[in-house]
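Next up: a single chain in structure tokens, the form predicted on its own.
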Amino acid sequence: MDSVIRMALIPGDGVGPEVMAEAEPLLDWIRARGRRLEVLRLPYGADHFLTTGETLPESVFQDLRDGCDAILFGAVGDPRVPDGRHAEEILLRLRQGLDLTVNFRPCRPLPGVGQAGLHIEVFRENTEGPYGLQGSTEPGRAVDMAVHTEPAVRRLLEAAFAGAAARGCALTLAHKANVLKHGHGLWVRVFQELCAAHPQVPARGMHADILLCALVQDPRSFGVIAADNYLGDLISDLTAAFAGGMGTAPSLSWAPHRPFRCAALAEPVHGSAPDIAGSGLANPVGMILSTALLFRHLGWKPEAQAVEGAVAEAIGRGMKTRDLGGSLSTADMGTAIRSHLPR
């Protein structure tokens, strides 16, 4: 018998609770299909922070790290916390504290949405670089440090090589080692080592500015792209545009070396979008497809495929939110997708 999977839900801020509300029924659906799942719903976000002053208590983090198998995450970020410290302390603590090195962001346009025929996967390092928030500000001077370590670089690139090998496609490393000689020089050195270890994978390095130009001109020439935290963020937002926009873009972060029980976190790419929160305009597709990525990571491949198929079927039948040219609300879109799930 399969062991019980313990999954934490953190809806967060802005549109996070709205899109999470359309993913939660998938958890009931998968339990009805015989999967053993325990759900832990957590309140952490701006509302909780402004009421209690708590971001993510140490005892809760330890329970997530050692007592949960996965996290389903909505979004964080709220204009009532202008310095964003609660968001940093929650999301960065999870990414870095759980050592979720690999951030996987696939781009596969849905029927009638975006550029048909594309299949680009971005592997973004998720814990280091300038997003490590190491730096300082003083009068007339500001410093943001970008730290890269060989273990994290190697883990990310090994995952990217594995992804390219599984698909039988080419791998491209995005870098700026011509200027960032130390940090990105490390990326190029490890990449070259792994090229020699994986001769079956067609692989190349490209300066990131040239890559972005080529990606716009001929996206079909790319299969898997690997990048550091900063470049991977920019590149994956561009590839999201090929698939219909940020509302459709899923992501999954994981720790390939499994240092803790909790080794995966799924979240949509779009962020909290506070300007449309509560309006019903948010697209739940990114959240639902992120849930499918998490199902697959947990070994529930048939259910992951069923969810992805339901999304494609609904959109193929013209069921779309306003950002995709339709008229459905967030809740109506979730209902439409679930209506195409197998019973």
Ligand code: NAD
Given for the second form:
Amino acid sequence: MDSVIRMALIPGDGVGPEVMAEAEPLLDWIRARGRRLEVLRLPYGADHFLTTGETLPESVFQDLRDGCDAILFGAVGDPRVPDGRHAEEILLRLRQGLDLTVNFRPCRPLPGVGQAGLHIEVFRENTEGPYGLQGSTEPGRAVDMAVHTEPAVRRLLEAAFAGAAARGCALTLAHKANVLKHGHGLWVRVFQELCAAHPQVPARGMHADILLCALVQDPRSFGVIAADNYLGDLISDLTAAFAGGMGTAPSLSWAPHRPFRCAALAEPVHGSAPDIAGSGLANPVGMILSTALLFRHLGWKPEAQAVEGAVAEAIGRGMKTRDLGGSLSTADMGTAIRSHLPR
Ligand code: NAD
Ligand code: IPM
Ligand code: MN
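Right, the form predicted on its own is done, so what does the form predicted in complex with the ligand look like?
Up next: the whole complex, starting with the chain shown before.
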């Protein structure tokens, strides 16, 4: 019999709890189908920080790391915490502390939404680059250091090559090694090594600036895009636009080398959307598709496919939130999707 999966839920801020409320019933549904899952709900986010002064306590981080298998995350970010300290100490701490090197952000437009027929997958390094948060601010001078290490670069690129090989599609590395000679120079060197080891994958490196131009002009020529943390963040918001916008884009982060028990975190690409929080306007599709990515990662493939199918079915029948031109509330959209799930 499968062992019990322990999954932590961190809804976070803004629309995070609203979209999480539409993903949570999928956990009851999957349990009713016989999957063994234990859920742990955690309160961390801006409200908790502003009330208690706590972001993510170290003991909780360690419990997650060693006592959970996966995390389902909503979003963090709150105008009441302008320096984003809690977002850093919760979300970036989890990505970096769990060594979740690979952040997978697929773009597969849903029926009648965005640009039909695209299938682009962004593999974004998730722990390094300028997100290492080393730097300083002095009078008249500010420094953000970007550190890239070979093990993380290699892990990310190996995952991207594996993804492209599995799909039989092209792989493009986004870089600016013409300027960032050290950091992106390392990316290009490891990339070239892996190109030689995977001759069956059509692979090319592109300067990220011209890549963005080509991506807008001819998105169908892209299959898998690999990028460092910063470029991958930017590129994946652009690919989200091809699929209808921020409300629909899912992501999954994982640690291919499995350094800890907790080796996966699913979250939508979007943030806490303070402009629409509390108004029932958030699209739960990005969150629900992220949950499906996590199901597949945990080996629950039929359920992952069923959730993705239910989303496509609902959207295909015109059930949409306002961002996609519809008028359903977050909760009604969640209900519409669930009505297409098998019992
Ligand atoms: P955002 O993604 O929160 O919002 C950008 C735009 O997209 C807004 O107009 C918003 O209304 C819209 N949008 C986002 N999610 C939507 C959804 N589910 N349905 C419909 N529309 C949606 O990005 P932002 O405004 O740059 O950032 C707001 C806060 O979120 C900031 O504090 C930022 O740091 C944080 N943030 C967090 C994450 C995360 O937790 N992973 C990601 C991005 C931004
Ligand atoms: C994302 C977000 C985060 C990032 C922020 C909130 C730290 O934009 O998940 O894409 O830049 O990684
Ligand atoms: Mn982003």
